[in-house]
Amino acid sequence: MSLQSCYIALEGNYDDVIGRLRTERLVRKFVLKFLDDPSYSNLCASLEAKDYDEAFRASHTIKGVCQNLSFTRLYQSSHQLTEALRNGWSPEVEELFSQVSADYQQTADAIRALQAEGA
């Protein structure tokens, strides 16, 4: 799978990230590092523990990373979750977290496919 195909699969913006980071080598490096970022597991654990301040920080981190890497779909859902958690719990958090989880899985699957091709 090419890096550009990976971006199609995760519903990101390849042209935008190349414009920002300039080289495919650098983009690939940071895309592959995304899987090592603990923010998603921190988000899951924080929500389970009802620690909404930490859940806000984790979702905010996911949002920022996705914005920098132009992971458009996951950026949009994590942005909505971040705003819902900004002042603690809100009724829409559960539904928004479900969307973030689905989008995270889609993103991670696309990156793993890219990783497998490069191995």
Second form
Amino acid sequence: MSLQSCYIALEGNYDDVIGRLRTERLVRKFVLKFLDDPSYSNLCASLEAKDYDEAFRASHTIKGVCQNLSFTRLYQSSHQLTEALRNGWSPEVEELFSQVSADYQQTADAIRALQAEGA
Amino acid sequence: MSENKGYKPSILITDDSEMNREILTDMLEDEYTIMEAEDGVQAIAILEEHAEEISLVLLDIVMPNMDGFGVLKIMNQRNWIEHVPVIMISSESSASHIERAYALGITDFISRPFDAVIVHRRVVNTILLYAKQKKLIEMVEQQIYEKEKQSDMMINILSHIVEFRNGESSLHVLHIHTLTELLLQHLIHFTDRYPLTQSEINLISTASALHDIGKIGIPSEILNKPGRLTDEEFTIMKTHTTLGADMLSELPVYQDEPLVKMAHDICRWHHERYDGRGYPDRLEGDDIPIAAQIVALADVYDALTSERVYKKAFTHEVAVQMIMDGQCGTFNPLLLKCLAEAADVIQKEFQDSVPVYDNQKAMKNIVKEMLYK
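Having seen the form predicted on its own, could you now give me the structure of the form predicted in complex with the partner chain?
Expanding to the full complex; the earlier chain stays at the top.
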């Protein structure tokens, strides 16, 4: 799978990211790094523990990373979750979190496919 | 900078996301030494140790333990923000966040997602700008210092001639200069009754060297008489105040120069007393210009702690006590408070036989005042 098809699979914007980060080397490096980022597991753990401050920060970080990498789909859902968590818990959190989970899985699957090819 | 090829300026990247730090590092590490902090607390710890070496801080807003605004607040409290530029990078792009960040002194705000070329360009520009500014400040300081040094030298030679004839220690003038400066720095710290700028403080300290020039007109038999002066001799001695002032007001040139006016006031009124019982004009309280009040106090302290033809030197502690007890005239209570507060520093400064008056430091204060007020 090429880097471009990976972006199609995770519903991101390849043209945008290559326009900003300039080289395919850099984009590939950080796309592969995405799987090591602990923010998603932090988000799950802090929501489980009802630590909404921490959950806000974790969600905020996911959003920031997705913005950097132009992972449009996951950016949108994590952005909504971040806003819902900004002032602590709110009723929409649960539904938005399941959306983030689904989008995260889709993103991670696409990257793993890219990884498998590179290996 | 460019002449030193091995030198790489340092950048502190503060972001809780490792990935964000890495993206920035990847873009900048060829030209800069990169330091990394995961949150505000770590950033402050690194700044504490390396504030002098860090050329730029890239700062995220939302972070655990201490956020970006917390970092900016501390950078303001410790005055680091004046020397270390900060570029904020955040996805918090609401106007209120950006406004608050600028109010706290950041140089630039970059919204996420950022463009690598833009970040790189802004980092380079900011670092160059600050390096140039720093160099300019140093040049201005050096220029002012050189200029002041010339006039300082002339004044010191002149006052040394006067002291030489008095048979007083030629250190007297240096002592008065140091004491005046120290007392004034304390004075502006705890009261705004005398709103003096750093350049006015420097002016007063410089002019203080001329306080006794009128003694050039006093017969040397009186000046150097070992015993007590008769009433008649004392009356003549007292005229050194008006003689000095008249010499200055009869100068054919520089009549309107602040230094000449200041020296005139100090010459004429450095023997007035706060209770109105001094000479030559029996001025009372704050009718006596603050410069003359300060020099009077410095003069008394130095006279007490120096050896003279008619007396031995008192120790620092005894001299301060005598002044506080009112044995050597009455002074403005605020000035006595200054003396009490500055006592330790004065003692330390005067332990070495030759107090080196740090003119360069005074110039730095003046330049700082010009820039930041």
